[in-house]
Amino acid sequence: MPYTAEISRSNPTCFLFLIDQSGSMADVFPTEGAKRKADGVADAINKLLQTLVIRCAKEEGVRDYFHVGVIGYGASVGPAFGGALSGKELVPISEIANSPVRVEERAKKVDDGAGGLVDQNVRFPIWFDATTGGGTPMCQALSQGKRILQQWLGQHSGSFPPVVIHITDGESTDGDPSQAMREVTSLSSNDGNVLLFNLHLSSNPSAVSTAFPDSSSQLPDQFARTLFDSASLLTPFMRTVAAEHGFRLGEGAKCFVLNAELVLVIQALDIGTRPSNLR
């Protein structure tokens, strides 16, 4: 059965984020008031990176169960980590844990013990900053992602397959991305094909918030349908995690989310990055 390989320090897996940084990502997040799309996505990725670090933290330190990369595409295409990680395509999770660009103080709502909520300051590490500009060279970004994963899989053929999390708000400006997405998901380890999540922040006024659909019939336009068609099916374990988050899924539920609230985007990232056999 695929997608059952044990994940360990000697047999890590890989997460690769492909992030749209085009000029339109400066627009307002579809469901978040005045927050820009780029800022909402950056917050979601930094929170997810912190969660991955915590997931790998043991008494002796952070174990390298995961290798992680963030590729941005807009005015240029390339690695999007900041600080000491700048320019690196994939890094072990322990290196991420040790190298935030900075740590900010953020207000978080917590239970006050009397049925209400109060603000509490928490430390929020930043590895990835929002940036916007240029077009949407999606095919080029996918091609770069394919090259990175081919190299990684050449050294980790027995791994739990890499997961690609692609977040975009616009139509590709360098051609139809369908073939490039198929080339990414055709890559495989001995445990199964690469998994592709497509999280779409559409500006189409007809777009309705949708998570993990099993059909494209209710999607608002061809671009959303292209992203849906190219997304992978949720694995059985991902379906279990989705159920924990309260999602009711059809048999053909795909790794696709459209115009979700930021909380749901974070949940989708959690579903996509919580592997089943961590040792």
Contents of the next structure:
Amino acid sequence: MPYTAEISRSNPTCFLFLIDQSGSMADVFPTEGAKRKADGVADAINKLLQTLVIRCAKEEGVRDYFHVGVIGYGASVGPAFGGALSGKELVPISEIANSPVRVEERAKKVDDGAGGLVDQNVRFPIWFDATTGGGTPMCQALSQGKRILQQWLGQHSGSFPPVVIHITDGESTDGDPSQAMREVTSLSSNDGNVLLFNLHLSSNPSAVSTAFPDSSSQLPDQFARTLFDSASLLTPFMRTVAAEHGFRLGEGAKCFVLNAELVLVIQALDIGTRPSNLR
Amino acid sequence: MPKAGNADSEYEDAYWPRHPLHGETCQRFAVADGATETSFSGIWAKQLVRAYCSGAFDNLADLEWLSKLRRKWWSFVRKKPLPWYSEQKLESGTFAALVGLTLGWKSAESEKGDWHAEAIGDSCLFQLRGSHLLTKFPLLSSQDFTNSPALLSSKPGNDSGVSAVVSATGEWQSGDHFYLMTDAVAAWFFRAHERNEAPWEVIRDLDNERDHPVVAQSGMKSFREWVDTARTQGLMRNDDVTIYRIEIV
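Having seen the form predicted on its own, could you now give me the structure of the form predicted together with its partner chain?
Below, the chain from earlier opens the complete complex, with every other chain and molecule after it.
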């Protein structure tokens, strides 16, 4: 049965993030105050990296259950980690744990024990900074992702298949990405094909968000249908996690969200990266 | 034994006592299973089984006892400075399942007596008389295992698992066997029994002295060999495995 491989230090899996950094990502989320989409995504990715590190932390250190890469595309296409990880495509999670660019103090609302909330300062490691500019060379980013995964799968043929999380707010400016997406999802390990999430961010306050649809019939345009068609089906375990988040999904629910606000992006990141079989 | 691919030092189950005493009028036994996705869970499991067997509290749901044990766990894990990720992981504490058995004797010569068991989560107790499986506790079938069993938390105030503590009582007689098991092997036991097999016969024939010369000569399978084979054949999930075998003679 596919998507059941054990994830262990000797058989790690891989998460690859493809992040749109085009000029339009400097716009704010329509309903999230003054938060720029690029900043919201950077926060979500940094928070997720932190979660992945903590998930792999054991008393003796961080276990390398995951190899992680972040590829940005906009004015240029390439690895987007900062600091000591600059230029690296896929990095074992223990190396990520020990190499944040900096650690910021952020305020977090916590229970004050008297029915209210108070701000508490928490440490927030940063590995990836927002940057925006240029067009949307989606095909080039996908083909770079394919090359990275092909190489990784050559060394990890028994792995739980890599999960690619592609976050974008607009249409490709270097051609139809359908073929490049098919090439990514046609890669496989012995446990199944690479899983592709297409997370589309909202640009228009009147746009209705759609989460994990099982049909393209309600989608507004060809671009949305392309992202839907190219996205993978959610695995049974991902469906369980989605149900925990309160989503009621159809049989053929896909790894696709349209016009997402930040909360939906964060939920989708959790659904895509929660391991089912960690050893 | 630990999960395949892990070192012995990474075993996060626990059992107690290491060497049962003979001739006591009350004996306690326990196994516990520390949660894999948390840190310092093996220590928590060890502290739980030792505390249960010390008889220091009336029941597992005793919050005063639990508070003391939690303080002990926190003082252990705080002994040395930790990197940021370990600190943040500790914020959610750790968790363990536990099953404990207390056997009572009316006198040293008794051939009958009472037992009392307590459990939280999916570590299981089985009582066998001859070839009759008399007791299954707290789970009753292989269908009862879930991905999120109730567990005892090491975090002060996280008492949601406490309400899930269950207990049972019964009688034992000379010749009975009790088995305490953590979840992966307990699930195997249930499945074999549901296929009308006699899984206790397999366990009875195992020897836990891996390199013992008698075992090697007799052709008996060592515990480790048997678990390895069961895992390879897909009969047992790759998890820490603990079986505590108690035979009343």
